[in-house]
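One chain comes next, on its own, written as C-alpha cells: the form predicted alone.
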Amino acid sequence: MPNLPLRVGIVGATGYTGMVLCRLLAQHPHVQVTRLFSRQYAGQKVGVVLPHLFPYADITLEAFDPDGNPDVDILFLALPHGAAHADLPKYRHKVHAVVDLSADFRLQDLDVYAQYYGMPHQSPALVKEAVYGIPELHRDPIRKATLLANPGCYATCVTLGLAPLAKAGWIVGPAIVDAKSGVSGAGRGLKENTLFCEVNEDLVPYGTVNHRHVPEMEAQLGVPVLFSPHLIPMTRGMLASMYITLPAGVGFDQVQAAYQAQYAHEPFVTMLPPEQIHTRYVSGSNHCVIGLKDAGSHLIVFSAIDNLIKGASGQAIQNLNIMMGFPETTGLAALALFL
C-alpha cells in the first residue's frame, strides 16, 4: 500500500461527477487530491473554474496525457462512456489503483458492450481484471481489486432494490422497473433535452427497453429486466418502482426477512416504510433507501439514491475504501441534506 495520504488524481474533474468526487475527497483524511485533468479548462486555476470547490483553488487544471505519468497513487476517471478503454493500458500500471466511472469496464461480455456502447472494446484483457463495485454485494472481490468498475446509477439503484430476491430466486419472469432520475445523471455536457426550458413543467420516458444499464442490472440479478427510465425536471436524484411476481409459497414475511438479513449491517443502505421512500430523504448522501410493498402474489419494491453520490462518485469512494482497508464510511458521513 502507497505512503498515506493517497495521492489522488481525478481525470474529468469538471463534470459533474468529478466535481462532486472532489467535494468528498475533500472531507477524507487519508487522500489529498494533487492533481486534476480537464481538456477544456485546462491551464486554469480550479479557483477561476470551479469557484466552490474551495481547497483546490489553486490547482491548475491540466490536460491528461495518457502517455505521461499520471504522478499518483489513485486516479479516478470520471469520463464519457468509450474515452477510457483504449488508453487505459498505457498507464494502468504507473499507478497503485484506477476508479473508472465510465461503463467501460462493467461488462465481461464484449458483444454486449459493443452494442449498446456503439464500439468494439480496446482492452479485454483489461475487462476481465475488472472488479465490479457495488460493495453491499461484492465487498470481498473489491478489497483485492486494483481496477475497479464502477456501476451506472440506475444499476446501483435497482440492483440493490432486487438484489435479496434474486440471491433467493424470488423473481418469477422479468423485473418491471420504473425509474425516475434528475438531470445531472444527462451529465454537463451541453445538450438540447437538458436545457432548462425543455425540461421544465415536464416528464419523459427515454431509453425504454434498451437503456445501457440494463446488461448491468441483468448481469447483477441474473433474470431479465423490462426497464422504462424518465427524466424529471430537479437536479438530482433518483427513484426506481419495480413490479417483481412471487413464486407461489413465498410470503411477505419470508420476503421481509431476505431483506432484513441482507441489509441489516449495510452502513449506507436503510429499509423504510414505502411512503418514506423520498429522494429528499438520500439526496446529497451516499444513502440508499428501500420500501417494500406487500401485493400478494406479487411485490413492489421502492429504490431511492442520489444518483451523483451512491450512484456514482460517493460509490467510488466507498470502493476505494475498501480496496484500501479504511473504515468503509471514511469521507460518507455525511447525511441528506433534505432541504
Second form
There are 4 protein chains.
Amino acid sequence: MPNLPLRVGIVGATGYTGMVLCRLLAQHPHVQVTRLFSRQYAGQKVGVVLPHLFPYADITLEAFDPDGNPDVDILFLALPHGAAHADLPKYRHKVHAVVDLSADFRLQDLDVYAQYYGMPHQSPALVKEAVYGIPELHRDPIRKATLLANPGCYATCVTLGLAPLAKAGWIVGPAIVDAKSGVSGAGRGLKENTLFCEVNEDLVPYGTVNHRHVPEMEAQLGVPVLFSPHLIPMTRGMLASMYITLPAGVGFDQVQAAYQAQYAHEPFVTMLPPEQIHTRYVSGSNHCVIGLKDAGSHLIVFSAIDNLIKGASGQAIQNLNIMMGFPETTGLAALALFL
Amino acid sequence: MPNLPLRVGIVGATGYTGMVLCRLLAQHPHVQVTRLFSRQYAGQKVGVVLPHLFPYADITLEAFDPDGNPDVDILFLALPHGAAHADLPKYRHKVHAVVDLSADFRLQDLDVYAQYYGMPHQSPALVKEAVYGIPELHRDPIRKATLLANPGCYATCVTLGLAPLAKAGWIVGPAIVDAKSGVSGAGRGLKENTLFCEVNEDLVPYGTVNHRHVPEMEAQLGVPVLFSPHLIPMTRGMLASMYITLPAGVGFDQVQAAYQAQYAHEPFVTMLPPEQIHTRYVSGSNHCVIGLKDAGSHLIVFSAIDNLIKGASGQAIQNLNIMMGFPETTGLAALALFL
Amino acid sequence: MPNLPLRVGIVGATGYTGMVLCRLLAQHPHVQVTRLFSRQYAGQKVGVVLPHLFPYADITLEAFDPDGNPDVDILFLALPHGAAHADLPKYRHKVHAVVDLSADFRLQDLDVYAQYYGMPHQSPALVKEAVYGIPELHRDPIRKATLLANPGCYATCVTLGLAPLAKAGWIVGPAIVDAKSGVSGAGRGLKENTLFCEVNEDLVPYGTVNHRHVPEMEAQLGVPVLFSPHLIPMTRGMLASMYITLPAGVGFDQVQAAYQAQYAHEPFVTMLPPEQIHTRYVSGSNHCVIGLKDAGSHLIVFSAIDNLIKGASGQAIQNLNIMMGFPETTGLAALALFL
Amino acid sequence: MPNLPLRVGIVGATGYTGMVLCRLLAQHPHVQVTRLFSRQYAGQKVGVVLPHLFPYADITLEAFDPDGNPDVDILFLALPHGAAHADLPKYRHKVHAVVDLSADFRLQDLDVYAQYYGMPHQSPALVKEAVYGIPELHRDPIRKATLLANPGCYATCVTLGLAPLAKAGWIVGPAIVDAKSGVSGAGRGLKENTLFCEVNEDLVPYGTVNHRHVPEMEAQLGVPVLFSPHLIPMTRGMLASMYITLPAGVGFDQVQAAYQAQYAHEPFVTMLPPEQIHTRYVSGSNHCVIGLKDAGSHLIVFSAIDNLIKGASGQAIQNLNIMMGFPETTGLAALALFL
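To test you: the structure above is the form predicted alone. What is the structure of the form predicted together with another copy of the chain?
Zooming out: every chain and molecule, the one shown earlier first.
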C-alpha cells in the first residue's frame, strides 16, 4: 500500500475525460497529481494549454513513454480505445494500480472485442486480471483490483437503470433502450459532425443497434439490448429511456421495491419521479437519478448521469476510492451545477 | 370561391405558430394578410411588437371579437387548446374557410376530447364537419374542407412515420414511440420550465404515456401507441424514434417497398438512411424525412420534422393550398436553414 | 463569535443565487445550512422542489417572517432588489451577521438609490453600517462587517478589471465598457425575454448607459463609466471588454506591472493573455481572469467571471470567510467546469 | 447579356457560404444552378452529402478545374482566402461574371493584402477591375461589375452601421467597435476551437485589433477603427456595438436625420430602437437593423446582420441582382426565422 497522498499520473490529460480527472482530483484529499501526459501538447505548461486548471499551472505536459517509469502510485489511462492494450504490460508492474477509462479491458470475450473495436487484443492475460467496475454492482471485486476497467458511459447509465430488473430476471425479450447523450461523449478529436454549427439546434440518431457499448450492457444484464443512441445539442448529460416488457404477474409495486432494495443506501443513486429525471440534476456531479413509470403493457425506466463524471472520470475516482479503502464519496461531493 | 389574392386573418398572431404563419404567408403569392389579432398586444403596430416581420410593420394588432365580422376569406386560428370551440359557430359562416391549429376539432370522439382537454366540447356539430388534415394521407377530404383541423406536431411526425405500416396492418402490439422535441412546441406562455436557464444543457422526459397527442395518433394509426416525449435544448425540430414489432414473415424489403410506394411522389416527404435523419435537414422547411433500420427483432423508424412548420403552420398552409386548389407547395419552397 | 459550524439560513433559497449558495455551502466545512426560506415553495421539501440538492432533501422550505427569529448565526439574503431594506432592522440584531446579495445596501448615496431602484430607502442608518465587499479591494472593512453588501455581478467584473488603473489615476475620460452576460443574471422570474426560444440563437443590447450597476462601478472607480451590457445565449458567464484612454506617458509595461502588483497574490484573480479570457475558464468557479491588450490609442482590458459565483454567491461566501476569519478560499476550491 | 435563367456554378459548394448560396438560389426565379464544385466531396451526389438541399439531390459534386470550362454564366467563388487570386485569370473570361466571396479582391492596396493574408497577390491587374460591393453604398459601380469582391461579414455590418457618420465626417478619433459573431463565421474547417464543447456556454475575444476585416472597414470609412471581435455561442448572427465620439456641435437629431436620409428607402436596412437590435430579427434574412443611442459623451451605434446572408451569400446575390439588372430583392424575400 503506497503512502498518502497517492502520487497520480494521467495519460491523455488534455482530452475530455483527462481534463475532468484533473479537475476532480484537485478536490481529492489523498491524491497528488504529479505527472500529466499529453502527446499533442508535450513540453507545454498546463497554465498555457488548460489555464482553467489553476492548481496545475506549473506542471509541464509530457509525452508518455511506455518503456519509461511513470514514477507514480496510480496511473489513469484516459486514451482512445485501442491505445493501451498492447503496451500496458510494459509499465503495469511499475505502478500500484491502473485505472483504464478506455474499452480495452472491459470485455472478457476477446472475439467480441476484436469485432467491435476492429483489432485483435494484444494482452489477453491482462484482460483476465481486469475488473469491470460499476461500484454499485461490483464492490467486492473492485476492492481487490489493481487493473480496473472503467465502464462506458452508456453502459453505466443503462446497467444502473436496469440492474434490479436483470437481477430479478424480470426483463422479457430485448430491452429497448433509447439513449440521448451530450456531445462531449464524442471526445475532443476533430470531426465535422461535432463542430458547433453542425450540432447546435440539431438532433440525430447514430450508431443505431451496433454501438460499441452494447456488448458491455449485455454482458452485465444478461439479456439482449436493442440500443438506439442519439446526439443532443448540449455539452454534457445523458439520459436513457428504457422500454421493458415485464413477465406476467410482476407488478409495479414489486418493481419499485426491488429498486428501493438495490439503491436505498447508495450515495450516488437516487430514485425520483419520472418527470424529475432531468440531466441537469446530475450534470457536474457523480450522481445517477432513476425514475420508473408504469405504462400498462410496459415498464419505462429513465436513468440519467453526467456522461463525463458518473459515466467516466467520476466513476473512475469512485473506483479508486474503493480500491484504496477510502470512503467511496471522497473527492466526489460536488452537487450538480444547476445552477 | 373568393377572389385572389385571398384576404387572410390570423387569430393569435403573436404566439409562436401565429408568428410562423405570418412569416410563411409573406412568401405566398395568392395570399394577402389583412388582419392580425392578438389580445396581449391589441392596439400596437406589428413593427413595434414583432419588428422582424418587416412587411407587416404598419398593420395594427387587434383584439379578436367573435361577434364581429372578421372580413377576410380565410381565418387561421393559432390559439391555445380550448379557446376556439365555443365561439366558432358565431363567425364561421362569415368566412370562406377556417384552419384551426389547435386541438379543438381534431378528435371525433368527444369523450376523449373532454378527458384529454379537461372540458366538454361546446360545438359537437362542427366537429363532425371538421376535416383532420395530414395532406399526404387525407387529400380527398381536405379538398372539400371548409373547417380544417390541423394536426398536432407529434401526431404529424409519428403518423407520417408509421402510416405505411399501419395501412399494411404490420404493427404488432403497441408502437413504442420515443419522441424528442425542441422547446418551441411548448409555446410562448410564461412557464418556469421553458426559461432559458432551465432548459439549456438539460434533457427531460415529460407527459410520458398520457400526452395529449396520443388519441390523435391512435385514431390515425388504429393501434395503441406507447408514447414517451422528451424536451430537447433547441428551439425547433422534432424527432420520433419508433420501435415496432413486425408480424412474422414481413421482411425489411417489403417494408422499404411500402414506404417507397407511399412517399415516392410526395413533395414534402423524403426517405433517407437512418443516420441522416437530422432535424437540421428539415428545420425551417415543410419537409419530413424518414429513415428505416432493420434491427432484427424490431423495425426502427425515425421521422423528423420542424415542429412549427410541418408540425403546425407550414402544414396549415399546405392544407390551405389543397383546399383552394393551389399547387400544394405554393409558398412552401424554403429549404431547411442548415446553414 | 458563534460556535462552529455556523448555523446558516438563506432567504430566497429557490432563486438562482439562492440555489447556488445552497450548492456551494454544501462544500463548506464550517457551515451548516439549517433554514431555507422560499415564499413560492413554502411548506415543500427541498427534495421535491430542487432534487439536485441531495444533502438538503429533507429540509422543509419556509416562508420568511421578518418578525420571527431566524435562529441562525448567519443570514444570506438572496432576494430581489428592494425586498430587504424596509424589514431588515426587525431581525438584524437576532443574527450574528447578514450578507445581502441584493442592491439594497450597496449605494451610500441614497438619492442615487432612489433614482435607480425607484423607491426611497427605508433604513438609511443601516446603509451607513453596511460594508460593500469586493474582497480583493476591501479586505479590511470586510473583516469588521456584520452587514455586508455583496456587489453586483457587472460591478465586480468591471471593478476588478479596472481597479489597478483607477488606483493609479490612469483612466482618462469615461471608461467605455462593453459587457456580455449569460441569461442567469436576469434571475428566475417569469419574463418573455428570458424564455428559451427568445434567447437561444439571439444577441441583444439592453439597459444601455442606464443599467443599475453603473453607480456601483462609478463609486468604486471614481470615473464615469459608459456602460453597455448585452445578453448572450448561455446560462452563466460574464465578460467585460473595456476600452480605456491612458494618460500621455503611461506605457503598457507600467500597466502590466500595476496589475501584477495588485493581483499576483490573489487566490481568485489570474492574469492571462487576452485571447485566453474565456468565460469557460471561470464558469463554475469563484475565479476572475483578466487580460490586457495594448491597442495603440487605447488599452483594452478583458475581465471574465461566473456571474452567479464570483459575481454573486461565491463572492458572498468569500466575504463570509473574511468576516469570520476563515481562510478566504474555504469551500470555494472548485475549478471551472470546462469540462 | 446571357439568356435567362442564368446558368450558375458555385465553387466551394459544401462550405458554409456555399451551402447558403445553394439554399438561397433555389428561390431565385432567374437562376439555374447547374454546377457545384467541392474538392472534398467530388464525385458524390448532393443528395448524399447535403440531403437538405432537396432540389439539388441529383447533381454530382465536381472538383473544380481552373483550366477547364466552367460552362456557366455566373461563377460564385465560396473559397478560403487566398485560394482564388492566382488561378482566376485562367477562367475569368470564360464566364459572364464572377462573384468572389473571399477576401482576394477586396483590398486595392496590395501591400495591405500581403500583410494581412500572408502572401503576395498573384493577379494585381484583376484587383483593379474588381468592384467592392456593399449595395447600399456602391450601386453604381456594382451595376458595371463583372468581377465582384463581396465584402466581409464584419466589414458589412460595421460599414453599414457607420456610413452615414463617415460620409458626414462625424467620426472623431478611432471608431471603437466591439463586435460579436456567431460561430458559423469561422467556417466549416476542422479546428478545436469551433468544436461544440469548446464553444457552447463560452464567450471569448479573438483577433483583437488585428482582425483581417479591419483594412476593409478603414478603407470604406476613412477613419481608424479599433476593432475587437468576440465569439458567441450561437450558429449565426452578428452584432457590432460601436462607440463614437462626435464632433462638438453635432447633435443626436442631426445624426438621426443622416441615418434616415441614407436608409429610409433601402429594402434591406431598417432603423429600430437600440433595445430592439436583436440578431434574431435578421437571422435567416438579408436584412440589417441599426439602432442609435445618445450616450452623452458618445454616440452608440448598434448594427446587426446575419453573418452568412447579408454578411456573405445573401449580399452576393443582392450584388448579382444589381449586376444583372434584376430587382434588388429578387430571391431574397425571406424574413428572419424567429420563429
